[in-house]
Every structure is written in structure tokens, then in C-alpha cells.
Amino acid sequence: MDENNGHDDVLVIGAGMAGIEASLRLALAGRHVHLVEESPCFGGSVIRFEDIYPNMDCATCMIAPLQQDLLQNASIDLLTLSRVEKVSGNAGKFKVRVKKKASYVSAETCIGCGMCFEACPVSLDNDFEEGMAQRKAIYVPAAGALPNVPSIDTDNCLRFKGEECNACIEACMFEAIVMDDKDEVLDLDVAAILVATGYGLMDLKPMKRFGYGKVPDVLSSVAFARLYASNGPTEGELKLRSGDAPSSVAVVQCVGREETGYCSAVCCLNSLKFAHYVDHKLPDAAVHVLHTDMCVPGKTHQRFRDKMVEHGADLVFATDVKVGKGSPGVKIAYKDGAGKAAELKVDMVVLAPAFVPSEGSKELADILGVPLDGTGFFAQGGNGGGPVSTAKEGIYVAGCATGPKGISQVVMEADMAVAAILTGTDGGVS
């Protein structure tokens, strides 16, 4: 068990785009941070896509240079494979717990050669590359990933289901591989917390009118963003489940609006994009964004809309959307702007599932003794306080934890609850 006094100490939850920008800002200021991440990379949903709307920044350009920093920042703990799991005491005393849970990886002398993926017998479907590409028990979840350290998936590796496997151990020179790693649990004094936990995607397999997992080439926009993406599961390329290219997509925006009762709010500029992403890949290709209503809030995001129908992007009112098998391709039933039935044949659909709270929002709401909306995600503004204050002094939200949101507004939040912390206000406006 790990003691630690620091009173001035920072706990983080979440190292997303707005977990790294606070930690890095509370180090800058003098603080030291604890920053936890349940899943064995950081970079939340950011290090997923390859360009960022309005302007089409390049994400890794953006986020990358922030997570050498932070892996560089000594003021920094960067804690992975961890979850808080205890809370107690009050604003500038808080006790907390945190499991972290071993990776039998030493990051001390691990180079990230990758010897030990080709050696590993075991090959699963890697869920951050939405099941396009396989991965293997011992893995990174995607290239370019940080920390560039592999950990091992227990419930998969042989070695840990009984049988006799020693295949990555043999494959690494450096010794690398630690069989009898444990798991630990950290005791932490912290002054202040921040929840920066951002947000999960609707499940789409249960809407079955959507036709996600039955029909082929029927893909969620994370999958089409991987597709899209250098380091996804294609290199870059546009293709079919056939290997050919598309001809034609077209993107359901909307998707489980019904379901969670709100507008996702950025949803729709999040998909517009997709219009860029074939236009540069493949020009001649048709485009069709069907939607019931567009949210493009502010000047910038209506010149981005505009540059978007520029790409060629064909915007389609539509509801009771239905997806289907075409002969071939795939058919979209729907009711047009006047009521009327109308159909869509394309190659390829792309999903815009709604942005719904993340996984464990409850669990650790509860453990923090803060209160949720009524929607699931994390409450704003207890008792009066700003945007970035909770109902418990002391602890603070910020991004997507609240509700989905853009990147520079997820950014700008986090500066906002880095100042409240070292200002020890409740983040509102005086």
C-alpha cells in the first residue's frame, strides 16, 4: 500500500482531452497531480480520429505533443489500468483509493519493439479498431498509442487460463515480461478533484431498424473515423467489407435521438466531416447526410456546414429511418420532408449513434457523492456554483462528463476547473 501526503495534491479522473489539458495546467501552477485511467492508453476519444472539425486540425498533431509532455511532467502520475474505488473526507482533505490493476508489462524496460504481439498464439477482436483488425492478449490497442508499454488481457492470455504458454516471455530480450506483477492499491491524500471521465456511444445493435450487425458494410461513425484514420485497421483506406471501394455512402445522423430524449448537440458537425473524409479519399464518390434537424450553432460552425455541402455532401431531411439489404449495397427506407416514402440505395451507411454518459458514470457518482442529471451524465453546478462545480465542495467536472460538447469547449472547461481549484472558488462567475 502507497501512503501519500501531498495536501496540495490534484485528483484527476479520466485522461481524455480535458483530463491531460488540467493535469498539465495544475503542474504548471505547482500542483502535483494524480491522473486516473481505467483503459491502458490515454488520449480518450480524440486519439480515435485523425482530423477535428471545424477546421479539419490533424488530432495527433494536437494531442500528441500534450501527451509527451505529460509523460514527461514529473509532477504528473500517470496512473492506467486504475479506478477509483473509495472516497471519503471533505474539500482540501480528501482520502482516496485507487486500484490499479498490474499489466505484467515493466514500463521501466519495455522499448515497445512488439516482439512479444507477433509471438502471442491468441488473436481477438480488437474493440478499439471496432472489430476491423484483430489484436492479440499481449497488446497496445492501436499504433501510436500512449504509453507505447503493452499490457497482457487476463481473460484471454493462456498462461492465465491454465495452460502452458510462455510465448511472449521467450520473445523478449529486454525481460520485459513480469508473470508475478500484482495488482495495487493506492491511499491518496488530494486537495481537490476533477471528473473528466467524457462520454460513451450509444449502443446501436439493439435499434434493430438500423440494420447495424446484420447488414454488411452498415458501420458506426467510430468505425468509419478508424477506417479513415493512417493507423486504423485499412491504413487510411475507404473500403467495403469486400475490399473495394465505395461509390457512394451515406450518413444517419440522429441515431438513438429517440432513445435518450436530447440532441447529442455536436453530433451533427461530427458526422458533417465524414463528407470531407470521402471527398479527400475518394472524390467521385456520392455523399448523403440524412438528418431531422442540423445543430450548427455559431458563425464558425455554419461556414464549417457550408464547406462540408462543398465537399459535396447532399443533406437529406429524413425520419423513420430503416436499413436494409439492398441487391446489392444497402437500401435506406425513409419518409421525406413532405411525408412521402422515399428510398436511398448506397454501398456503404455510416450511423451517428447518440453520445450518451460514459461506462461507470453511476458507479463513481455514487462513490463520489455527487449527483447526476436527468439524463445520466454528471450534474453542473451544485448549490448555485459554475459550470464546472459539483454538489460537493471540492469536487469539479469538466467536458464531455457533463454532456457532449466540442473540443474547445471541453478545453475551455477544463481551464475553467483549474482555476477553481487553485482559486478554491466553485467555478462560477463573480
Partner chain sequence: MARRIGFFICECGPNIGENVDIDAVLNAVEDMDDVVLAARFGLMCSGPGKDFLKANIKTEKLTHLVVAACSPKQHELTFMEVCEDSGINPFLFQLTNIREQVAWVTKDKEEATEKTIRLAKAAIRRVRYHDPLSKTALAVNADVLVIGGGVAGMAAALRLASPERRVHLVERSSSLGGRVVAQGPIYPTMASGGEMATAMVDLVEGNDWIVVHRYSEVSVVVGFFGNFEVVVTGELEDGGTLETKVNVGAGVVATGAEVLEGKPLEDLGHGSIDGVVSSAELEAMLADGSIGGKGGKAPKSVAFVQCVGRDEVGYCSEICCMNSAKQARLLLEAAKGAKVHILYRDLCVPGRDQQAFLEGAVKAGANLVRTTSVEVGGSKGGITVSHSLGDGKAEKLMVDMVVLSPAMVPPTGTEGMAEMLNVELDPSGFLLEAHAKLEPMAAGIDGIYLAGSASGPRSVSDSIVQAEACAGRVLSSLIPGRTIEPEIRVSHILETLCTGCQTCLEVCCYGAIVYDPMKNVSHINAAICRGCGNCVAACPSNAISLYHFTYKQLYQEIVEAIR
The other form holds:
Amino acid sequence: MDENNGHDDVLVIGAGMAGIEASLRLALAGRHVHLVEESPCFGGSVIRFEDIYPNMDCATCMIAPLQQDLLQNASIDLLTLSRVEKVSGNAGKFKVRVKKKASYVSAETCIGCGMCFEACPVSLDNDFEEGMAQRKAIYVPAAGALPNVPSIDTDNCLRFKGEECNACIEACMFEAIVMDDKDEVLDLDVAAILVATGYGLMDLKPMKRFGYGKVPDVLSSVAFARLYASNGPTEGELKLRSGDAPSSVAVVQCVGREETGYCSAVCCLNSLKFAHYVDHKLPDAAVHVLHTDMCVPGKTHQRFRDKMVEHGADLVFATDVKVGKGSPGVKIAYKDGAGKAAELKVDMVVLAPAFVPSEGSKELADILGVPLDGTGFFAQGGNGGGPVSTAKEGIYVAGCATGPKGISQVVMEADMAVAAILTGTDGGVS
Amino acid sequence: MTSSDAKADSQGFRPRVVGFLCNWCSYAGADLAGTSRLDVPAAISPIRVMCSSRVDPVLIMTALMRGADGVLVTGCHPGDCHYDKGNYFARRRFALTDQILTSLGLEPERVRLSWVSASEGPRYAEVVNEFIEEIRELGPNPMRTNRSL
Amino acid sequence: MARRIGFFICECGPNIGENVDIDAVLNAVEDMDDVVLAARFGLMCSGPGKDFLKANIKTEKLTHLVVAACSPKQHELTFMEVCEDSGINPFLFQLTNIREQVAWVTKDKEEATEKTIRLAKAAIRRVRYHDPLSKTALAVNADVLVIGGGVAGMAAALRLASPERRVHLVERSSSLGGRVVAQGPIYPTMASGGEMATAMVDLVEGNDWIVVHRYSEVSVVVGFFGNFEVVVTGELEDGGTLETKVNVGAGVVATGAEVLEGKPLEDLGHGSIDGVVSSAELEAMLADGSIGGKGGKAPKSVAFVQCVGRDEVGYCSEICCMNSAKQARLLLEAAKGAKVHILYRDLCVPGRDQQAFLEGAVKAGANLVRTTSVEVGGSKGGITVSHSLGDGKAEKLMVDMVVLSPAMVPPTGTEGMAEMLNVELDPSGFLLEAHAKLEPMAAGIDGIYLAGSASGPRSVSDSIVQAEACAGRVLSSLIPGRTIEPEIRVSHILETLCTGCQTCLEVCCYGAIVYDPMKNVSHINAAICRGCGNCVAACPSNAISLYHFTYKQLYQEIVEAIR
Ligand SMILES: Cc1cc2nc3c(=O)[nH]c(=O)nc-3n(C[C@H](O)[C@H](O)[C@H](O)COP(=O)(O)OP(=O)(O)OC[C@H]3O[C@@H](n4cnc5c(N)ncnc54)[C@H](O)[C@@H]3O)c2cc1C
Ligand SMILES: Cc1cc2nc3c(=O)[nH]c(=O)nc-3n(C[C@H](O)[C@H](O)[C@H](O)COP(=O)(O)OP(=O)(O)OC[C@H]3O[C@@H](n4cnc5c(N)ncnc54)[C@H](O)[C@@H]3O)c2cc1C
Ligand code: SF4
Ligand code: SF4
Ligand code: SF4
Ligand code: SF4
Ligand code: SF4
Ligand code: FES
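Given the form predicted on its own, corresponding form predicted together with its partner chain:
Next comes the full complex, this chain leading.
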């Protein structure tokens, strides 16, 4: 497929929805793509959700064919456990240094059987599951995560702590574990760079009023999404810490909106989706959605809201929300539409934290020499270009790296960046 | 969960079930059951089709006439079909299959349509287990004698 | 030529090797018809494994290959490549999945072995009936049709037009620019919409590779991705029409949206009470300077009423909250100290920048009022607006002007457009996307794309993003001088069996089937068919067959699968 001998290769940073879409499209057009992803698996945030609004598509089903295409595409080098370290040069001829962390498992020989992690004696909380499940020091983040090749977490592996352990090496029949694997440095020449590093979620702990980390059964949105997922820690059962099913759940929106000063665009819809989750798995449980504005923009989302209400979601206008221990359960104090104090007692509370810039945005922006905006997301539209351009020619940005948005908009921006890269000019009219 | 389901039970019954799995969701779900090392009864023989809509009454009847004790068709959840609406058509055709079965004096329960997504490894295992259990209760396909055809 | 089938089973180390009695499997299949070799290997997908396959294909002169190993999702392509490298058509191969779907899910070795034998035999019997299939390469026309000359249509045209790619831009009105060309400042940048759109019009008109058809509509579109035939019908000055035929490879629909009119507005005094205007009318007054600007008048007190017609249409129009914030700002600039109330239900300001823009309006003096119902009445001193607050209490406002924010609705002619293009409409009456998440810029028909408000209300910036996304899709798949390779495993109709009942036409979601009234048979266009097999199941005459999933092939699988 490579027709231009590497002179017009593209570097894509971040392999979430935006990075995947752009890479596949660029490869289709005959470009060679280096796709740099810092985590051990690719797919970004969406691989943690089972269903997505507004049509309740299964995210795994939706993204799996794209992931497979990508893994089998000879024009795309997927570099997991990798980060961009240095960038110099200009549009058309950037020099990029990528550091690929050693995984200690050979992707060529590993067949993904999982024997090694069964053998590993070290267990720790799995971040991918928001700590609700355990993983080993040699691990894949979740069943079905791709590429299906484990890696060793050197912070926790006994060998890297100077202790004696050969458990995984002995368990692997394929001699796929390479303890002398080394970090690799790759120097790439690329014509264009696309930043698709996505978002993070606001840290809930400092916002004491929401009780996160203190009150039991107060969960983050992602944790709740994992509870619902068939490949998650409970195989899809919605459970309280006690192991019982909740008989009532409240979803609290706009958590952190005051702090960030913007609306995160997907939380209302996402919270309605959670109401559907509860309705689907626990039809007798009550669901309350505490919102300020119910933001359901566009031609389809209001219908989605109406459907959720039909299915029993109780939409509650609430400001000044405070979450505390109930006895039993969780108690929520808030002000209702008339400004009067009100209270709600439920078994479980799900908090929808605001989107924030992904960790490392600042560092990456500095490496690339492009600015962030006041909110800390990558600044758009510099250089007289459109929403996917940055202040630097040849460097583009797409998806939640520039702010909160849903998957459709993420995909459109990715394709817009593809258009700009393929025509060699910055995106659009400001 | 029965662990020796492909072996004959006390009445000497070894159920044989054909599973038509759509390529995009259900086949991936069945693979995930494997990656997660779940128990799936060996009585099921998976056959991959691109979409559940390819599975017409003729194929299902063929399997039953040849002696299958049951036919399981799995496709993407409504709305998730890789070909837009294939699974809706599959569902519609199922009503027809039901009628044919009844008119032939076969229990409609011998044929089942289920939705299994790519992340639903556990669900796939559960659906197959339940179905095989049901087939066990129904006993052998009365048309089985034709199997030597 | 006699078939010579090679059967290979992969041990996958202990994964299959320890859970399945490989020798028993080899014994069970080696005497089957046409099987000339049954062999095992430790790790078939490895380099040595592939070499092992290749060597055996050569020495045994194999014509067909069956591999029992892992999921086709893992290594089907790997082994198809081995076939190709060894001169076997890759479709004369079958992979049967005995790892994920046997060895890993079956505890009892005896059962696993038995199931493996069933699946192996099914694959072997199936492969005997495989047909060699090959890729076809279709030459494409890289030109593009764009329908609608608003900002979305112009953005797509400008991105796509090049010396190798002509763009036909069809606009039904007298001039390009759409809604934005007549607009004043646009949120969130407050740059002049009129100036921006005019600059785009100039670029389009100065572009040698864009052919603009004004006063024109598209009357016919037939064909498929890469090869559409289009008729553009233009109105002539003498009242006659001119038909122009153009050939393109793809089409972008950018026909925009219109503003709701009628009852929901009339109920709030539009057309009967002086000073009650729609946001579009205010937009025009702000743009032409009759309000604000030098010498323009400016109302001292204004009430914006949001969500007009929202219940009737059933959706939130996405742009109106922001637009009212913008218009409020402009009115407050025109008349310092004016009283401006925005009566809203939910504030819809999604995304990074929008809330800050809204807060800007509040800082400038706009008063946001959350309300549940609004009534408008005329009176001597102005207009009365009564509305209820969250606590159920009613409040009355007296204002000079009421601005209604009506819903955005699909433009007239959308139904006809949908029918012509074979594209579906969504419940709101806009053109429907192929996939709400993965293909929000594409219609369900390959090669037809959707840009701007044509598929739902959108801001200028989002309209342009979507238009550019359409361009990205076209630029990456429809490349001048390159061919496209349609799906190989497609369906085809046996004319001798087809009775012309056209049942199949109704079930195909892609419009791949056409009926030929002359011959009274239907025909599948292999360039459009995606190979789902839906039509096969629908045909009452068994006239349709899906390559690689033919009845015969599946039958062979079934027979062995239930032994
Ligand atoms: C709880 C929840 C539910 C949601 N549900 C829905 C829904 O139902 N429907 C919907 O449309 N949207 C939903 N969303 C929004 C959706 O998740 C986003 O729109 C989408 O995932 C964004 O894709 P992205 O590619 O921009 O970013 P991401 O998915 O965040 O991907 C970014 C990738 O970049 C990698 N990365 C980050 N920094 C670096 C770096 N410096 N170097 C290398 N790699 C890096 C990350 O590891 C990640 O893989 C939901 C969001 C949340 C929080
Ligand atoms: C009052 C008001 C204020 C607004 N203010 C803002 C703002 O401040 N900021 C902002 O971002 N957005 C604003 N918008 C939204 C903005 O107008 C739209 O985003 C924009 O017009 C969308 O552009 P478009 O090209 O999709 O459609 P349009 O501008 O509607 O253009 C569509 C074009 O297609 C042509 N057409 C239609 N049907 C056919 C056919 N069958 N054949 C050929 N041609 C056809 C039409 O004649 C028209 O020229 C506002 C909207 C309104 C109503
Ligand atoms: S060496 Fe031991 S601790 Fe480290 S990953 Fe392997 S098994 Fe786990
Ligand atoms: S490293 Fe070895 S044991 Fe671990 S998954 Fe890969 S092949 Fe299996
Ligand atoms: S954007 Fe605002 S005014 Fe418009 S329909 Fe939505 S909520 Fe109502
Ligand atoms: S359904 Fe069958 S018989 Fe009817 S038109 Fe189509 S191919 Fe011909
Ligand atoms: S196989 Fe599917 S896409 Fe092809 S013609 Fe039949 S119904 Fe249409
Ligand atoms: S592709 Fe799974 S049901 Fe159609």
C-alpha cells in the first residue's frame, strides 16, 4: 500500500475512537500510519462501555471490526505502551522520537492464552475496572482487550523488585516472555501529526460534598459502566458492596461543572443511558436522575430521554447536591426547582464527573509546541484553520482532546483531520 | 451446569444442536466465552454466517430434518446488526419457522433466536447452557431416525 | 482436476494439544473423501508453521486447505495468505475454530475431541464445495456531486475540488451561501456570518474545478459508489428547464434546515401581536442594521422564548439557546441598560466553550429565567409575557419585543430527496445516517454523504466539521486513478429460477437489487452488495445464492455438525 516510501507518513497520537478512525482512513488512502498509544491496549474510553446512547449499540460490537481491520492493516503500525518524546521540524518533514516501553512479552510468539497471568503470584487492583477487580503483574486490562498480548507491569512484578520469581516464564509454553526486553526508541519521519489523546474525568475526591471515597456505594460513572459490562468485574451484575442488588439508584449530573465552567456535553445522555442500564438489569429498581439542565441537543436525543422516562426514569431538577451516609444506604440533600430543600434516600449513587483534559496534555503540548486553551484542552483553530487545526501547521487535533463531545462528533473531527492531512492544508474556514 | 452434556444421559440421549452465529457480534461473543474460559456445552456445533438474516427457515428445517435436536440462531442485538436491519428480518422469519414446526408436530422450542453481543461471553455461555438444558427436557428429535440419510 | 484436500490441526502448544486428542482427530478424518493428508503442527501461525503448510501444499499438490486452529478473527487472513502464496485460491480454504469454541470452553477431553472431529469433518465436507473467488477491481469516477450551496455544501466542495476531481455544486436558489450569507455575527466567535459565507462564495466561484449549477435541483441519481449517473435540472429564464447529465463517484447532500413556521408561533402571538418576531426575523434585522447598528432602533425590553415548537417536533434544535444568548448580547450592545429576559426550559450549551459564551450574555445583562410554560398577549403599553416559575408561581413581564426561538425543521423537498437517493428518513424527518456513531456523515447508501443541517440542526462550525468529514471519507476512498475493490462474498441471482416477485428488493438494506421488467427477473449489483445473505433467505424461489455461504456449503456443515 505504501506508495510514497515513507515521505508522507502520518503520526497519530492516541488510539481511541478518534485515532482509530483517522488511522484507518489514512491507511485506506495509501498513507503509512504510526499510531502511538500509551496504554497496553487500544480503543480508548469506549471499550469500557457495553452500550452507548442513543441507540444502545454495543460498543464492543461497534468497535471490534475496526480494531480487527486495524490490527491486520499492514499500513498501520500500532505502537502500544508508547509515548512521543520529542518532535522537531515542520509540516511535511517532522522528526519524531517515540519511546516504546518494554512489554516483556513478544507479540510475535505470544498467542494470548493467559497461562502466565494465572501463574503470577502478584495481585493488585485493576485500574481498568476502577479497582473493583484484581489483576496480576503480568496482565491484559480486561478479557477481550486488544491486542490480546499481556505485558508486565514493572512497578509490581516481583522480579523488578529484585525478588526471585519465574512463575510466568515457567507457565508460558511459548517462550513468549522475554525478561531482557528493552525499551525501544523509534525515530520516525512524518509529514503530519494528529493529536487524538482524548479526555480524562475530574477527580471526585476533592469535591467533598459528593461523598466519593467516603460514603459506600457512591460510584463514578465509569465504575458503574464497568459494573454493567458483561466483561466487567461482576460479569454485568449491578451490585452494591454488600453483594445485594440495589433497589434504588440516583445518578447525579454536572459533578464538577461549577469547577470547570463548562458543560461536558455527554453526561446528561450518559446518565439517561444509566437509567436504561438499571431498567434493563433491575426492572424493579427506582432510578432518579438529578440534573440542572437536561441537555439533550439534536434530532435524536430528546426522543431517547422520553423513552427513558417512559421506562421509569425519574428526572429530578436539583441544585446544591450533597451526598452523605444514610442509614442504611446513601442520603442526598438538594434544592428542588422551587429552591426548597429536599432529600432522597437511595442504595447507590452514581456521579457523572466533568470531562477534563487527559493526563499528560500539557507535557505533550510542550513537546509538540502547540498551545492549550484556558480550560487545559488542546486549543483549536489556530493558524487561521478550522476546529481540527492547531497553531502549528501540519499538527492537527481531533476528538475529546479539544473538549468534551460524543462519539459522533469525535468521528467527524477525525475524518475532518483526514481531509486536511490528505489535501495538505489546514482545516476549514474559521 | 452439566459437565458431561455431550455424553449420553441416563436415557441414552446425546443432544445435537446446531448454532448459527452471526460473524460480527455473536461469533465474537462466543470467542470471548473461550478467551474467558467459560463452560459451553460441547453439544453445540457452531456454524458461522455473516448475518443472522442469512439463516432462513430452509436451513433450520434442513438441520431438523437431518436430525438436529435443536437449532440456535444468535445475532447482534436489535439495532446492532452489521448490515443495518438483518436481525429484524431474522426475527420476522422466525415467526414463520415456528409455524412450520408446529405444523410438522415439532416443538417450536427446538428452535431459538437469541441476541448475543461481542462483549457478552458470559451471556453466550448462558444462552447455550439454557438451550441445551431445554433440549434435554424435550428429548430427542422425533425425526432423528432420518439421520442416517 | 481431482480435489486434494490437506487437513492441518494446530496444537497451539498445550491450548489445543492438551485438551483435544489430536491423534484421534487425525484418525477420524484421514479417510474422508478427497483428504490426501492429515497432519498436526505445534504452532501453525508461526513462521515454521506457515512454512510447514507451504511445503506440504507443494509436495502433496494440495488443491484445498482446511485448518483446525483458533478463531478466524485471529488467523483466517494469515492462512488465506499462505494459500495465496502457494497458488491456492484463498477461498478454497476453511478455518475451523477449535480453540476459542472448543478447547477453551470444554473441560472434558473426550467431549472436546468429539466436538473437534465434528467440526473438522464439517469443514472438510464444506471445503469440497467451495468455489474459487477473486477480487474485482472497479474503475471509479472521482468527481463529486454536492447538493445545496450553504456553508456545508461549499466547505465540502472547496475541500474536494482539485485538478483531478471536479465538483458539481447544485443550488436550488439564485445564489450560494445558504442561511449564513444573510446572517450577522455568529456565535461563538462573533465573526460576521455574512462576510464568512461571502468569502466562501468567492472562493467557490473562483475555483476552476467547481461547476456551480444555480436555480437547479437534482432530478435523477442512479448507480453506485464510484459510478453514479446524475441529472441536474435547471430552471431557465424563459420558464423552461435544462437537463444536464453528469457522472460522479459520490454525492454529498447539504440541503440545510428550515425554521419552523405556523401554529406553535401563532399561539404565541406571531403574526397577530406587533413586536412578536421569530429569531430568524430578528437575525435579519440585526444583519441589515434595522435593529442595532448606526441609526437602527433597539428595543428597551425584550423576552426571548425558547423551545418554540419543541414539543411538536419532538427534539431540541441545539442551536437556539446559543443563538438567543448571541442575539441578547447584540441587543444589549445596541441599547445599553435594556432589559433582556431569556425564558428557557433547559439550557442547552454543551461543550467546552458554549457555557462561557452564555455567561458572557449574562454578564452583559441578560436575565436567564427557568420556566415551564409561557403565554404571550398584546396590551397597550407593550407585550405581556406570563410564565410560570419552578415553584409553580406565575410571573408577568411587560416588554417591547418578544423573540420566539422556533425549532429547525427539514427543508421542503426532503422526502423527495430521500426517495431519489434511496436514503431513509429518521423519525424527525431529517435524512438518516448510516450509523449514528461510526458514520454520522454518511447515508445508508454507499457513496452518499450528509453534510450540515441536512441530517439535523447544527451550528455553523459543526456543519463545517461534518462537511469536511464527508470530504475526508471521499478523499480516502475515492481516489482519482485508483480502483475500488467491492466485497467478494456477495449474492447473485440465478435468472432461470427468479420469478420476478421482487421480494428481495424489499429486504436489501443497500438497494443492491434492481428489477428488470423486460426480462421479469431481478439482478444484484455486485458492486453494492455487502453479502449479508438477507435476500437469500427472503427469496421464495431459492433463486439467490451467497458466495461462500451457499446452501450446499452450509448443508455440508450441518450434516457433519450434528453427527
Ligand atoms: C461514563 C461515560 C460514558 C460515555 N458514554 C457515551 C455514549 O454512550 N455515547 C457517546 O457517544 N459517547 C459516550 N461517552 C463519550 C465518549 O467516551 C467519547 O466521546 C470518546 O470516547 C472520545 O474518543 P477519543 O478518541 O477522543 O478519546 P479517548 O477514547 O479518551 O481515547 C484517547 C486515547 O489516547 C490515549 N492517550 C492519551 N494520552 C496519550 C499520550 N500522551 N500518548 C499516547 N496515547 C495517549 C489514551 O490511552 C486513549 O487510548 C461517554 C463518556 C463517559 C465518561
Ligand atoms: C436565526 C438563526 C440564527 C443562527 N445563528 C447561528 C450562529 O450565530 N452561529 C452558528 O453557528 N449557527 C447559527 N445558526 C445555524 C446556521 O444557520 C446553520 O448552522 C447553517 O445555516 C447550516 O448550513 P447548511 O449549509 O447546512 O444549510 P443552509 O445554510 O440552510 O444551506 C442549505 C442550502 O441548500 C439549498 N437547498 C436546499 N434544498 C435544496 C435542493 N433540494 N436542491 C438544491 N439546493 C437545495 C438551500 O437553498 C441553501 O442554499 C443560526 C440559525 C438560525 C435559524
Ligand atoms: S515474574 Fe513473577 S511477578 Fe513478575 S509478572 Fe512474572 S509471574 Fe508475575
Ligand atoms: S505470554 Fe505466554 S502464557 Fe502469557 S498469554 Fe502469551 S503465550 Fe500465553
Ligand atoms: S437549543 Fe435551547 S431553545 Fe433550542 S430547542 Fe434546545 S433547549 Fe430549546
Ligand atoms: S425474491 Fe427471488 S424470485 Fe423474487 S425477484 Fe428476487 S430473486 Fe427473483
Ligand atoms: S446479500 Fe444483502 S446486501 Fe447483498 S443483495 Fe442480498 S440483501 Fe442486499
Ligand atoms: S450481523 Fe449480526 S445479526 Fe446481522
